[in-house]
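Consider the single chain below, provided in structure tokens and representing the form predicted alone.
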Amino acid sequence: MTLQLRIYVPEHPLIKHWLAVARDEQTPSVLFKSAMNELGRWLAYEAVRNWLPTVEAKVKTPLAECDATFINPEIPIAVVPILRAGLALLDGTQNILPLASIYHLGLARDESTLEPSCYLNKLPSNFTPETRILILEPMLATGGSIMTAMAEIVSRGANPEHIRLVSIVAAPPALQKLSEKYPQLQIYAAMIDEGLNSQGYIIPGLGDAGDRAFGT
């Protein structure tokens, strides 16, 4: 498989640890949700590196004036969790980006056709081309949901070069689709898994992230 997009799997011990906790079928729902929260935090931290525009300024400490760097407040930052499982990554992400606007997008997969349908769309009518957009989608399996989400976001003026995607586990079919359509996209994942089973679930994966996070 040849990929044009850039996918990063950070070599961070905390990411490895919380991924192992999330994978374990014996992990109870409350701990699974904590693991997802931590993975959202650390992957978002990696994703925003060299991505957020900054401005240079001067500040006065109690002792002297010095140079300072701030996040540019004029560039909008948006976080788009893909419901329902994306909500499990949101708290950790908001710890990193507390001033970001949150836009929910609800997608459900038909288990027989594996095709997504949209049941909630709270995206704005327009994004500015400069807006930094972080998409939270824990599972990149068949690629149906993320391709639908990307199409909705880009149709509203978003620049794919300013979109980054946080995922927990990704599989080759989704990555191939994203690479062909959005080669500018950057993805931050805890792991790239081997493939899908006949039901379209990632193997070895971590099961249904939404069900496990919310105890359903």
Given for the second form:
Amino acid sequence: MTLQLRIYVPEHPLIKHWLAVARDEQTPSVLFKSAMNELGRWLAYEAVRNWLPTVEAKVKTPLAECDATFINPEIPIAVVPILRAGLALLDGTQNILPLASIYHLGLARDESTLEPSCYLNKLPSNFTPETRILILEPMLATGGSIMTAMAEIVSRGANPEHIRLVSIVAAPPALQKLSEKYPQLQIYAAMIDEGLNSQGYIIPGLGDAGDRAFGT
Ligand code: URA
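Counterpart to the form predicted alone, namely the form predicted in complex with uracil (URA):
Let's see the whole complex now, leading with the same chain.
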């Protein structure tokens, strides 16, 4: 498979550790939720590198004036968790982006057709093209949900160059679709897995991320 896509799998022991905890079928729901929280935090940390706009300024320490770099408060930052499972990554992401606006998008997958349908859309009517948008979608499987989410976001004026996607486990079918339609998109994932089973679950994956995070 030829991928134009930019997918990054950070080599980090904390990411590996929390992925292992999340994958383990023995992990109880409360610990699974913590693992997702940690993965959200560290993957979002990696994803915002070279992406958050900054401004140069001067500050006075108690001893002297010096150069300083701040996050540019004039560029909007948006986080779009894809419900349900994306909610499990939100706390960790908000820890590092406390001022971001959160726009929930609820997509449910029909288990027979595997097609997504939207049951909640809190996206704004427009994004300014410079808005930085971080999408939280833990499982990139068939690609149905993420392609629907990207279409909704881009149709509101977002620039795909400024969108980044945080995922936990990514599989080739979703990556192929994203690479064809959005080659500019940068994805940060804990792992790329081998494929899907006949029900559209990622193998080895971690099971149903929403059910495991919420003890459903
Ligand atoms: N959604 C999940 O929660 N898990 C999968 O393996 C695929 C889609």
